[in-house]
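Here's a solo chain for you in structure tokens, the form predicted on its own.
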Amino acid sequence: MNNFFDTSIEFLKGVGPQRAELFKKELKIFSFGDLIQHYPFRYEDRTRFYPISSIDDTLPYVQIKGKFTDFEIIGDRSKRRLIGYFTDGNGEIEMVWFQRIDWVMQKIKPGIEYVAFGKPSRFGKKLNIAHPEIEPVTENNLKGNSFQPVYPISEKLRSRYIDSKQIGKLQAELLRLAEPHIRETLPEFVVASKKFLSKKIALRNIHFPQSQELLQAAQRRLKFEELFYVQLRLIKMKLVRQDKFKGQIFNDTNILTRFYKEHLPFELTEAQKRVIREIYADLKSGKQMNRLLQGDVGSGKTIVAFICMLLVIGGEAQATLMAPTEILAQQHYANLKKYADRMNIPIALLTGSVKKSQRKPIHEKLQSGELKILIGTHALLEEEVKFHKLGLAIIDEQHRFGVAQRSKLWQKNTDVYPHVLVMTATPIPRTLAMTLYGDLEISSIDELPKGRKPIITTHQFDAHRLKVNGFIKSQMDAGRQIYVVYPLIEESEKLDLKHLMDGYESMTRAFPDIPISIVHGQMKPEAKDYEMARFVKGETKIMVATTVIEVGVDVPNASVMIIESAERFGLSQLHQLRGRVGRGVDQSYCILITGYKLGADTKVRIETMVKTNNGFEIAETDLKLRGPGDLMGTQQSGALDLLIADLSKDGPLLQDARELASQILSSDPNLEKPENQLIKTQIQMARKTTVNWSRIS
């Protein structure tokens, strides 16, 4: 049964070797199975005919029938366009062609009744449809009873005259052949309890819906199935890992209690306390911890990390923290050293720039067990970095590390794996976390420390620059420092942006007596660090930079973040940049500067930033705007190659699928019961190539 869907796509009537090559390159369609799962991304409603008099330019697509009364060619050479005047007897609309005009003139004749389909738009006072689909009236298209599928295709396919209609014809042929081979892929009890369509009926209606109701039912069934198997695989991996990887047990809280009583500099928030309880439960459970800790910039993840380190040190083990950049590693080291020194706990920093002579004693003390905490960058992964007994590995901003890099850290112990805590300041929407990190436990710090004032965010247009400069001056007079961030380093002809150098010059003109730092990605690391250090010490008052400061600098005295050409930044990036201010006790501000021309998505991004400081809310909006693949970067997208489900819209369905997968696995972890045999078979047949980036290993 399976072999039919493994058949190479070239053997489908209408494809052949040349088209097969195109399908493989452009759409990743190699087999019958790939094609049948190449689902439409929208449907054109051909179930009704609109009277021309009722059409306006707000309608997405319309189907009308009528006759052409006349044609006229306007303009010459490259400006030529053909206008056809189309009427249904009560109203008239213009049909416009800019290309293949001679071909259209041969095909379409006045006086014959046609069905036309397209998107109405307004040109001046008149309505028109550009490049409509036109076909003579037939008994079939007069019925007007179908939802026509529109398939994802590429420009290259279009240039070879393969359009969505062609793919629809191939799907129809494939469905005819596939009918006897389509088997049920969900157990009977699931199909019955959820009132799902059968797989066969769902596939037929996802490609060629008989009605709106059947289309929705087909989508619901296929989305659920996809999410169910993703969740089942993740939960099963989690159970296998918990079963297979025993964890070191850390339940001595003496050192921690001493820190709480004598040295804790401030009261922890309820969210921090909750997260510490969750991590402590893992550390004493005897199972290896694999936990994701997410919290906004400034929510206090570092102190939580230190408290977890104390639990491990109390059990005679060591802890390490790996950060993606040298600046961030130095910052973590500076923050944690304050606490470690009070507790007389040996701590060291290991990065690429630590000299060889300084490394040797670090390596020796680490191996003997004398050194308890090691903070560093990728340098921690080097062969000669050997721990006496690593109890806890903390990875900061883990999406910046490759899977192989993370696994090296995991294998620093020979006998038993360390507990792993992954930290991120990019809050991840719930649906995305459940899919991407479904086999990690997730802890969230969802409140800011007491006394933190929310950052006030405003939106200004380019024309208000004098007003913004006035505000900068008043803040500097009050002793504050300012960040100004630009998206580009050099002028680009395509993007009409105020680029960095131009911005730096205009700042020096506006504030001739003020020392200004400049930092961008093309500077040598030493120069970058020197400029950053000047700003941190307060020697410069304004830092003009590109997004290199997104992660890293912590300057409590910097209270204003100005983001130039803010329309060019993604929402999570804007939020990360804003998080660079608001580190001190003073009121902080973020000013988003844009041009006047803003697209609909950009308006939503800017409005969201002005409205809320909540990273989780921002992440949800970002997911809706950009989709999951873009949000996590291509490296993670292996886990998100969803064929039909959409994490930004299908949250409730995902929750439902996860609950069912959990129930089944908790009562039958090895899927041995007769009613679960179909699931077991399905998992074994699923592509072996599926990558899950959430595995720390």
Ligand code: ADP
The other form holds:
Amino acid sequence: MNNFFDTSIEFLKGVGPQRAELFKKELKIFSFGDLIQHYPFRYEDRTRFYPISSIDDTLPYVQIKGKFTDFEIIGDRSKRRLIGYFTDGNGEIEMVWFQRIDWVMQKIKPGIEYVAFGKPSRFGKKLNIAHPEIEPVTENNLKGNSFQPVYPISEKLRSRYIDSKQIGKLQAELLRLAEPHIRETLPEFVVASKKFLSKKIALRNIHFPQSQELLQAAQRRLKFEELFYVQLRLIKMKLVRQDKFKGQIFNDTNILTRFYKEHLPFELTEAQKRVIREIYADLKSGKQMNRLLQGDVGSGKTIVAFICMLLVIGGEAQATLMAPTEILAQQHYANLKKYADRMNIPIALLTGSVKKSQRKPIHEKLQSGELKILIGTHALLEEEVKFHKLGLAIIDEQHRFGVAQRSKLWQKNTDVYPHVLVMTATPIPRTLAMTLYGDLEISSIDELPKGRKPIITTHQFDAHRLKVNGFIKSQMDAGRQIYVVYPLIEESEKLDLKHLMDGYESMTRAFPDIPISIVHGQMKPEAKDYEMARFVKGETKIMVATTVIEVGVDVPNASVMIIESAERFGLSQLHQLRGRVGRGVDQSYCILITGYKLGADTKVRIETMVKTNNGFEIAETDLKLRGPGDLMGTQQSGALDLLIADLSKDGPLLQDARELASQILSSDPNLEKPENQLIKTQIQMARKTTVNWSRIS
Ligand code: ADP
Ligand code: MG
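Could the form predicted together with the named molecule be shown next, to go alongside the form predicted on its own?
Every component of the complex follows; first up is the chain already shown.
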């Protein structure tokens, strides 16, 4: 039997082939099931009528009842607008139309009683509502007891006169037809223990809530369900992998002990020790490790990586580290080589720019097992790169590599997969981590080495440039180097380049005797590297650049990061940029420069930067700020195609869902118990239809 919810959307009354095409293209709605899961992103409260005299422009949307006393057209051409004076007997408000004026004039008459709905705003001293929704009073809308759903719509749909109201009508029709077909999709014991609404009642109330309470209950149930199945799949993936892939066992700590005794350059932080313990437990467990290691810039991930490599080398295997860019690979190589040399461990670098003649010996020594550590870029993935026995693959900056690349590294061993450690300097909030990396174990270095001076961050307005220049001068007099970073936004590359060039010129004018470097994305790689190298060597004192330096060279002597047009950067990006300084022994500074006019979100971003250096805290705030949905109500694009849950707000629900999923799978890994049959069917059905859950970046 065909599933009712698989029926093509074309066959719903009121849709037809043409609209069906639009729905598919614009909203990715193909079937009845897709439509019924096209949830409202907000609701209009039609449960009350506001007295006009009580309205002010802080209210979101208001419903009022009254009559028009007069109409007037004012202005001409693009300023032409229709004003209707609307009163409820006590107060008066202006209704304004800029478009479809003739149509409105035909339809709406003075003296008739209407229900009007819209967003009040202030124009000078007067309040008005632009393009209100107007309906003649009927018995139905007078009852005023409903929450009207507002659905995500695209501009294209709007231009074809399909609005939220129309979608609401289709939903009502669909719900009527669907009623006998809606089955429960969570097991009875879950619905009962969590006191959830049934699926049927939840669906009805998510579209047409009968009360605020029922709306909230419907949201809670549907969000939980969505998060639960995502987590169930992720945990299942992890279990399958652990089951299927044996792990090489590394439990020889002799080399590591020697390193600790003779060469450890500093005492490890508690966080570093904890993370090493977590990884060591994996390495000797007999299961293949898949772990995410997150830690702020400067938290000391490199030494942790090296220590893990030692554990593997102690077990006669090899280790590799893959970085997303040539510069990063070189930097890792330089840092790790310092440690490796002290231990007489052979290490090599392999990137795209390593010459053929130099590659051959690397390939040979790798295959014979003589070479123990190989650092590189995706050049590592090439066919000719063959390990003798790869025990550990470390991947830096995960989000730049796809899963496909990750698994290519795995396959470097034919018999048994290497352990995999993914490192990232972009801490992500727990809720996001649980979903994006839900199939990985997570370790966090949430503590900086002792004695680190926190970077001092301040905010300056454009107009105070002279003061900033004075500060730059004093820092350079003290021997420091300076970064000045300009935003780069792809749509207007030319304009950005102009800003950058203007900035460079004003720096050369302010500091005529100081050698200044400039680096941007449109330069040839060789020219870029050359300029970078000059700055690294200290030949130039100021580096004017776009965000290309975000993941760039490590220059301990650079102690000032100036970020121009800071309002144009996201919070996480600001934090990443700031991480370029604070690497040496000197006090470091970050100065955020903006114009006077700042939006509310920008203010929060700037304040957060000034207030904290903690990447985890910053990540949480960033998630809250960027939240889901823009004005049109489309979900934030990205890796997480969630229909209703919102990772910036639903943390506790997510935690709850993950715990339940994990409980169920640990007591019944293959979902064989009778009470779990429903779950099993759900997963199998979803597998046929939905997106590829293993997609990560
Ligand atoms: P990350 O890669 O996490 O950004 P690094 O590994 O490059 O950080 O470490 C930053 C700096 O801190 C390096 O100079 C490193 O030698 C130093 N460092 C790391 N761990 C410690 C520690 N426990 N105590 C003192 N210094 C440390
Ligand atoms: Mg690092």
